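Only one chain is given next, in structure tokens, and it is the form predicted on its own.
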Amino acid sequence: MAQKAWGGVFQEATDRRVEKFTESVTFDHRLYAQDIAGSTAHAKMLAHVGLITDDECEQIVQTLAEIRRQFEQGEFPLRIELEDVHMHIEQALVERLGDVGRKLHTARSRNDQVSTDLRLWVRESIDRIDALLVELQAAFVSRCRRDQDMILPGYTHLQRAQPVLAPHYWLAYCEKFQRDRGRLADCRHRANQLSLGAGALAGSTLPIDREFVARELSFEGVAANSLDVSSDRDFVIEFSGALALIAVHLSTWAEEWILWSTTEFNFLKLPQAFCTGSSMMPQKVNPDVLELTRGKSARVLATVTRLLTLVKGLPLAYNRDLQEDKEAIFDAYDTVAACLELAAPLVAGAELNREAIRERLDRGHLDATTLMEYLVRQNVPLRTAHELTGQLVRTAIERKLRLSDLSLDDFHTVYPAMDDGVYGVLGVDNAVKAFVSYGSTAPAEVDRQIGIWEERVLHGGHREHGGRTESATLARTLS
């Protein structure tokens, strides 16, 4: 029972299937550079305001630092009986210092402590996140200026609608991705709020300061009500919605992709590296990177309803209940993270099967919108030019036409004013060039949106925008 570190009360040992069941030092161990950091800034702190001694404190400090080393080579033993890894760092300290190791849990509790350990992490996962976020959106990015000549049918409804730049396409991600990044950096603001100094769930009557450690660990703010804060996972929560997005964003992506790169669409060759064959049929080679992405956002979305359920029938505080936040959050930062390690690289080496794009480009009469508000600026009442452009089309299709392949009797024969000048609008490159509204894919609007976004995410304008990116080397360490 010396073990426990919550023993003193009771008489019998606890049962084995107790200790397996009730452990959770298989997954939380890999919060034991958050638990070190913390448990370094609470002792510095007991020593400030004068709880343990300075010399205390420096024993402390450079035995956590040695642990540290410990778990990173792999050294460090781990036993089911003491439960997490935060027992196992305590435990450390006291079998290598004795009383002064057992001062260091002074004036908290667990509950702050796991809550402040999952806080550092999520900041810290947050910010490996919108670095990846970052280096995907750059991989689009960078394909913009090769791309720029190449006009590709937008769809609806998965039906031929309108021509388009591949650069707006490129771009339409990137702000998928930028949403992404905002919702990271709000989330981040509220997962960085020190716990530490909660207690239990009411405090503590011993003389500590949090501003300090809120300092020392690079906290915004300090969580106000102990009461509260010991038992919130709010921001678990809003992570793996984040999370969650970020992962239906790479789920459609994939699925356009997946597409894209069929016989039947021919628009896209993948990078082999990023693909596999078939056991059975020699000539296969499929898009297994970009399915597995796609499949794998399932578990990502499932771990929001998981985290809700969890919580929602929590009575306040602390709960043990919230042991199960660990497993659910780090599996769905992991799969995010490995799909954006693949995606960027992806993208960046896919090709465009230009003449295939080419040949079919006029297949749909994608220019029939641009025809349509070509009769609005002749003054024709837009429902009325949708009712003759749909005309038009119908007699393109019934002869097997482009609309540019229309003679002027003929479009004179639905609106007898019509000039010569609307084969200037008609034809895919024509309708590009016809657009002239902001956000749209007008060729000057699609160039000055490429050079906004290459300030942003290749010249370093990203540290202004969503997360906190300059923390990125930190997260990769940690992470």
Second form
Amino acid sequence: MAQKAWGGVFQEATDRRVEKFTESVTFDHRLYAQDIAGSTAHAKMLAHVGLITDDECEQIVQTLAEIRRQFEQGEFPLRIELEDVHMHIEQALVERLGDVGRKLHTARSRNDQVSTDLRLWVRESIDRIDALLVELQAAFVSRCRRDQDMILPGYTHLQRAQPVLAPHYWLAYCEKFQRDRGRLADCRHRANQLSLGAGALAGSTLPIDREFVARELSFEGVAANSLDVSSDRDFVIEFSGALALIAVHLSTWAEEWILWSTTEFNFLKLPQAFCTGSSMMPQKVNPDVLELTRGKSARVLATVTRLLTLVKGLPLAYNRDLQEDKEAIFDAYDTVAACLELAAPLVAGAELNREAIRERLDRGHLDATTLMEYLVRQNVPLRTAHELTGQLVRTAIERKLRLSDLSLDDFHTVYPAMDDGVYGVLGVDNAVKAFVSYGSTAPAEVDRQIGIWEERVLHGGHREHGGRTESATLARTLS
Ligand code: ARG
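Counterpart to the form predicted on its own, namely the form predicted in complex with ligand ARG:
Entire complex below, previous chain first.
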């Protein structure tokens, strides 16, 4: 009983089953570095305002550094009767420093301590995910020049639609991950507020200096309402939301590439090192990494619901329910980080099956829309052009021809004024070249965008742009 932080009022020891039920150290031990950073800053502040002496502060800071090394070397023993990582570290300090150690928790509650540690962890985790997103973007961007002239069928409803340059596909993913970076950066600002000093819920009667602690820990600000911040887990939920969208983006990419790597599509050859075989069917090469990337998104999406449900019924200030936030967010973070770590090398290592793709581009009349727009440029009303092109597609299907195989006479049967300029927009190569609009798959436009992305993620430009950009950074800014 002596080692419990609340010994005074209690006359009975905690039931062992309760200790097992309520402990969090088996998962929150991973906050040790954040806890020691927070305690170090707190001790310096206590000395700064005269609540402990400089010498006491020095002893605390030194000893915390020793404890940190012990954790780093995996030599710090964990005991569930000490409940959480915060109690473990404080207890170790008291064992080594006696009364000096007993002063560290001055003007502090575990409530603001846990929240501060978690904010530090979220901040670091956001930075790690952001760096991994940049690596993945870089993998896509690095493919762009290699695949620059490659045309792929673009799909809507998974039906052949219009021809698209391969780098246009790669940069589409980059855009999604750039928005993810923006969400992370946005969430980071709200996580990056100091909660320490809120005490249990109402603040402290001691003359603490919260700005001092905020500066020590590089927080952007100090939370303004102690009652609010002791219950606030918005930053955890926002982070889970940003992670969920990343997981969804990864899942849709994985799904597309699983399809593309099937024998039926045969667009893509995945690196064998990223596939596994079947124990029964000798010929199988399965895209397991992609499948698990798709599958694991379920855990991350569920985390958002789990966290929202966790907090929805809580009154203000700390409630023990909040301890449940950590395993949820740790799992979502670990999952997304693991997926991202494999996604970048997989993107870099996959090969497009150029011939297989090329020989099938002629199927599906991918140039029909280009033909329709050619008629529009001849001043044919759009709806009429749509109808006339539909008739031409029907003729081509009936005669098993491509649109470019139709003769000028064929064109004249539906549109007597057609000139032979039409052949300049037919066939996928011409159709791609016919695009002109901003953000389209026009070769010059794609080339320009590749340049922007190369600057951004290959030449270090991401550090300036960072996730600070709110939405798609390639979007034109309208005045
Ligand atoms: N282990 C708990 C957690 O991680 C800390 C509990 C702090 N507060 C309390 N009043 N028991 O949330």
